[in-house]
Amino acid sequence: MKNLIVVLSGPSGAGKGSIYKKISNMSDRTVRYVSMTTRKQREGEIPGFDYDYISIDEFKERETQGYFLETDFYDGNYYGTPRISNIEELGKDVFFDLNANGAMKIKEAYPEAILIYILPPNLERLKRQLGNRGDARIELAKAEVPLALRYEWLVINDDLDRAASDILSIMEVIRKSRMQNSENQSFVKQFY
């Protein structure tokens, strides 16, 4: 069965990283595709899991070489998703944690990608999640939320276990649907 490509997006503080960590504990079929950034590593982040941290000069050189599938500049830092030579070689369902612009670039490159937008249950929860990261992130989140309408799926993160289970359920439905569609095509082809 072909690997699934899943893009998780949502405002900062919605819990995308926590949800993926929970999913990876629930399923050994997943791998998180790691983006690169020029920002400083935050406390608790793991290089090679959360991001690959590189210098601005390294980033710009790789960008010039066409190394990235998509790039973004946010809050004074560069972010980029390296191109994937062959996603099947990874052997697992591949998760991306990207903003809406990055998600749309992945969808262009991989039309079969599943786009899932993560939201907290309300603005108050988001404010608590962001803590001291500032009001600017709240305003950015308010501006980003309408982009959720461009996604195929919306998951409300009011409970981490449920959000992770919901995403795994979405993936299973899509996997079965694609398998059924493939079987149907094979069956129909026998008639012509």
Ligand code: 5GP
Contents of the next structure:
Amino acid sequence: MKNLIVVLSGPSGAGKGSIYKKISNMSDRTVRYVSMTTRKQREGEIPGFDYDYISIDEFKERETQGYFLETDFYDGNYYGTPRISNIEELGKDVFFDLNANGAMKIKEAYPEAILIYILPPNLERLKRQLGNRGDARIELAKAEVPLALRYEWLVINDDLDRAASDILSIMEVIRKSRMQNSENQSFVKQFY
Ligand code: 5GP
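Alright, leaving the form predicted alone aside, put up the form predicted together with ligand 5GP.
Below: every chain and molecule of the assembly, starting with the one above.
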């Protein structure tokens, strides 16, 4: 069956990273597509899993060479999604963790991509979960969250296990029910 492309977005502190880790423990058919960034590695982050950390010069050079599918400048740092030569060959459901600008660009390149916006249950929780990532992140969240209305799916992260299984349920519904699936098209065709 065709692999899915899933984009997880949401304000910093919404728990996208933890949710993906949970999903990858619950399903062995997922892979995380790793972005490149010029931001400093945070404690607990793993190079090559969370991000590939590069210098601004290297980022700019790769950007000029057309290495990225999309890039964005966010909270003082550059982020970029490397071009994907053949997403099918990855052989698994591919997860991206991108802000809204990145998500919209992935949707343009891959219209079948599933865009999921993740939010904590309320603003207080968001502030708490942002911890020491800085007040600028709250302002950035307030600016970005209205874009959530352009997404197809909303998952509220009040409980990590439930948020992860909600996402897996969305994926299963899409995998089974999307009319564009060749199995579904053949099924429909038997009736005419
Ligand atoms: P953080 O610094 O908290 O890891 O990420 C900041 C924001 O950048 C998050 O909203 C994250 O989803 C987004 N982001 C991470 N990688 C990329 C990327 O390659 N492209 C875009 N457009 N956004 C990204």
